[in-house]
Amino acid sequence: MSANLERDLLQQGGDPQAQPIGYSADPRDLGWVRQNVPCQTACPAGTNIPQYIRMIVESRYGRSYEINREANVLPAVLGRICSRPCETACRHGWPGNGEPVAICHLKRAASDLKDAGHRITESLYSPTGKRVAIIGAGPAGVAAAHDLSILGHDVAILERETYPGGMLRYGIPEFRLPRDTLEIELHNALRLGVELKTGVSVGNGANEVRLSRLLEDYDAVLLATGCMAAQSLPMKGEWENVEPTQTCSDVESGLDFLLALHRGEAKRVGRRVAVVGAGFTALDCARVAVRLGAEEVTIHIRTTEEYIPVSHEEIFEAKREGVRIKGLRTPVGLRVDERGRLTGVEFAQNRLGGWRSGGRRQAIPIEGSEFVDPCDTLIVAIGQKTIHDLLDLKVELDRTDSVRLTDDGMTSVRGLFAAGDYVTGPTTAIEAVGQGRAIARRIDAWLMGKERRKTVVRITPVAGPLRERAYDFIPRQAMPTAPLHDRCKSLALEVEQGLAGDAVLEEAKRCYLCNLRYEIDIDRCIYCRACIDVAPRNCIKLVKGVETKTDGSYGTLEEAKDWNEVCAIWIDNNECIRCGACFRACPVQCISITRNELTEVEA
């Protein structure tokens, strides 16, 4: 059946819950989705959003917590620790809109609120006798194993660390992400006859497994060890060319510094601790020094606060723990005594320059400007880098040293896959858990000779609207936190205490819920204008032409400003906040909703 077809049917009279539900891989269908579904085309993972968002309305927590884990697999961690590239593109947080919706919270939210007897429930594929070897268990090793098994696959998980987890467990504190959540997430995602080796090493020591000999017992084998190494500080005069973190005891990276802390190690810090950096990792560590007991904790950036990326509730909960942030300044020395103990750090101050790829702006130092800010310890969180010490045969790089990949997602060796921060360089969670799907179907694909999954548009009728122009003004709800004089003494204390009560009703109801659309029969449509004279918004407008982009999705629309210019009466998604006024003015019924999801079926 068309597309156009099943449209034709669903704009049909009688009961919209009586007329079938659609499947569409027309370009037009896709792309309206992912133009105007904003949320979810910013989501690596690509979770259905505004979907989840209606079943929490409904108090349907456990289905909501399901349509998460078909996506983003791992949904009770990603609550608590996504870098949320949904809410910056939510079209509720467009100029004169409001706030994003907190979509991050209502994920966390349809976790916690499920019944304790939840039950999970996949589709799965018939055995197909392949073996695939996946080394690291991180988030994109976890995510890749957790389709691959579902594919039908053997699949075997090397991580050299004691417990699964990656970067989620031996990275992120645990006053944000609690380690009983993460096991069940990971119990979760390898239940199904994953094979999980911990303790297991890949790479060229005497006791280490072999990449190669991999390669030979599998099918596929696929590298996703992260960056594991950290970013060394540049400085200059005497510093240069040194490696402060092993010439000073005082020194540390952030990367071995939480590793370290979370391998069970016990941590100390100085009185007053400098944090050089303007990530997670940085407000991390400067958080856990807080709670190691030091006086004065400070990190030091090279631009300014509002371009640091990440989240404005994190930097405003590690200002409450005492944690300054100063900008526009860049490391550029040492101080340390006779002892050879850290006294200080020299930096040079820094101006505004231009914009950075990525929307950041550019630190330029200004000479002769430098100044010592004193400190007792000195962590340096400026990023991490990736390694191939496991390889143990040639494997082709690119001019950034970085592997180099087909567009099937392997290597120049045959057989040997690459995902996550191995090939990126350090990203988020949610980008590696995007990036382990991905190549799972891929990997799934090469196995079988053939593309088994395919992307489609499902295309539901919907009775009525979902949602009311009064739920537009409902602002934000605030995440309850732990008192602050008891999460300071604690490295186990979550901060964010997750939405509750009235608070998640109230914050679901936010959602414009963009997936559905709203469209005019133009051949039932008398042109009375009742739509466009009840309408909140500029959203429905006359029109004599609309544009088509290359890839057959719609784009501008080519407005009428006379009368014998008018073709249709056209609903404008983009400006839409589906509620339903139109549908419910239009004399003729000549307005259909539908739901339009992507969703994944046989290919």
Given for the second form:
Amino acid sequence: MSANLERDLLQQGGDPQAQPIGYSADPRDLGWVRQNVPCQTACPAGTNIPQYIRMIVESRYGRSYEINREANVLPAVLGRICSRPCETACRHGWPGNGEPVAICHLKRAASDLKDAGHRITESLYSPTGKRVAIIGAGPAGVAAAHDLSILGHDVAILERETYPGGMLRYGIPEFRLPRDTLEIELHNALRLGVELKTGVSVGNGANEVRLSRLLEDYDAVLLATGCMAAQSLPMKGEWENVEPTQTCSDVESGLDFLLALHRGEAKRVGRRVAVVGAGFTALDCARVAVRLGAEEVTIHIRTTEEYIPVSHEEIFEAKREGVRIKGLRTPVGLRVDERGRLTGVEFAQNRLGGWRSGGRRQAIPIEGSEFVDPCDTLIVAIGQKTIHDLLDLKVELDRTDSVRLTDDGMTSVRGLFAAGDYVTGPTTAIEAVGQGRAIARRIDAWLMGKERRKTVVRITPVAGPLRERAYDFIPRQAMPTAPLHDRCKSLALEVEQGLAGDAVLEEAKRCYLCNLRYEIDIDRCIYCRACIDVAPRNCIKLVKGVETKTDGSYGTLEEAKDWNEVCAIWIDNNECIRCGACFRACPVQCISITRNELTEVEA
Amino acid sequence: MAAVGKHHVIIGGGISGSQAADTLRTLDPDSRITLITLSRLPVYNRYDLPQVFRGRQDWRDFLVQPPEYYRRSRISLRRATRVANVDATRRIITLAHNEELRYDTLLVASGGRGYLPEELAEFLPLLDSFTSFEDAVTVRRRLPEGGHVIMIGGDMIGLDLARTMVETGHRVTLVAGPQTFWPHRLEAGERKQFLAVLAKMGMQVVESEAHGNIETIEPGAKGMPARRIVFGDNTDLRADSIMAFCGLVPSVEFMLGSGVDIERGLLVSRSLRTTNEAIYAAGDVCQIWDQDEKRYRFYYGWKNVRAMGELAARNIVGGDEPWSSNQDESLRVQENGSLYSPFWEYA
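Structure of the form predicted in complex with the partner chain, given the form predicted alone:
All chains and molecules follow, beginning with the one already shown.
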């Protein structure tokens, strides 16, 4: 909080709850939130995580759901299938602090436990008369459609498939994401007058709608078609430059496997199934194969379990279902019998190499280390790529064959925008939602000729600590799951059953509420050091200086080694776990608490 | 010899870690050595724990070195201490209580904990543990004389306990599965033969798969034995205690943020050095590169583990000796008809 605002708040005295809520666009306040609320910063949609968890502690599940929905229009969906970058960043999971808060499970809990008759409230802008077409009803398209409709634009979504949802519906198995949950949230996202046209394909074919025509009919068009082509498996020797999915009936891409399954095709797999790949798609394919009756399902990965981009819980559940994961191997060829049926995959043993760009580990095949692992079905799930065959006009691409965008999210064609996996390559559902949200704001700004929304920090005085020290010792609550013998027989039975009410409360109490900002007013501090004595960590420091970064956030604290050097007593927010011990111990009440939240207001 | 005053930190108070500490003290007398262990007791021989069934229940009987050894050898023994994180760049270890320790060289010898197949994880609270001295004594005290124990899996550590329990008048039922006889790699047909030997040794052997695998584990009804296992074919077993011995999982969690390469264990070169030049690993926690098999593999057993600790210590102080093992890894039937594993040879 900027010093002036804090002083204003404090000077009013009396009950801090009676003090006004402040709004700040000061870079120091924005920087503080970015730096000190790591879960929200890590969330691609910028979800206000501490506050929705706090609402759960207060048993205000509906409000918690609404806070979620401000950033992410599909909370119940993401509460089940999110890749959880927030949990990776969670302060509770930092070294020495224990396990991260089960943020994703709490997101789901808010949705599950809200009143059956909960009414969604949304502030709408008056109609603008502008028309926007969105191609693709996946998470990016749906999120953009929702936000654009709130901003008063007429939105139409054109979807190639029979039903909306994109990869959420056609790529994620029902045992991870029940379709009724998806239906409800899609309905709620599109209920503000979005026109959904399913079974409509945009492209150059006979019955397809031309993109150029859409640009004539609408004020803006958003490409959000995702990555709908599978990466082919590069192999060596006689299999070099051969597309195995085209030459062997027992080899299929993971994307096509899941698409066909969710379009209603009856899928079959062999007795021994090998899955090549290290992402959620690979894991989903393996777990589907178990449910389709495969006796032995193995995921083969190039690096090791530690470096694959899926959550430990998903890996654990897959293993419980009997899926095996074998690491440090690269497929280099196939083995087929005289009838052309697959009998095995030839792998090379890998060793770990350095780091690739994007934070992934390299795997380096070892020469002469080839071996064969027998199988009779191979599912290749090594990634997806963007295809541009729907374009009937020239759109500039970059060196990686991705569409080139300007800063305002527009392609080289005026009025044509792009977002989601179509731009970035395959990412996650929450990234797609985040991008959908961001592009909606940019399209709105372009259509209206000005930014109508801006991000500020809402600063709310808080009367006292909201946590107890005992909360720090609550263990992470385990997600109950469906019994193994039931789940492996059903493609539809949801594996994660949702936390029960008591467990939800316990888990919510674990959150440090990092958006609470504890500050010491050094003008009133008597340097008694009572706060330092009661601090459970090295979180309150006597300093001689504090670095201020260019983005406004605070950097290194220069700790004083000698009493004569002390210029201030400072709460190191990096170490602070918001236990409130200092607040309670201070004899002169010079420690203040404010809640600092990012919010959008009229620009 | 290492520079005077180097701080060697060893994580893990097992055979490997304690052997390394001893060797380091001999080779680098001026160094500072810290040995961190989760245990409340000084380093003791976990391989000997089945002996509690033969009446050895005094913790002092299990110690590898007498308590005064650590003071005499100037080895700082940090008991009941958990490592939370290793920062390999700054060479700092963060302990669970937030204390930071700086090191010059680090030996990770944290060993492994019992592997519990994922499908049994939810039943963990109903399983008795036998991984520490305290566990062993607790199991021994709880089990009635002649009591019935169900052993799931039956790796060689577990089978050592099982044979001891049978010899001391207890009833043991082995629920055999893929991990039975781990870490031995059996030839085709051997498994059946060895299971028959176990039956002759007095164990009841039940093949888990033949009964549709374990469906559930639950507390026994009032007046009945304390535990019940139900199989997929609806048959069940009741016992006073259920234990799982399904091999080991390397204890590497605290190394995940260190940047050191990990597959299942810490990946080390033949000189037992990890991908960080100041960090070595030894014992059940490390996978050593095998040039012939072209893969990283584990080496188990008391002799291997001790030899690794010693070799790592020699290499830490400047040596460059490669790992080699002459451990006999064959499981066989003795002339008297009982099973024999070289992994059961504890000196």
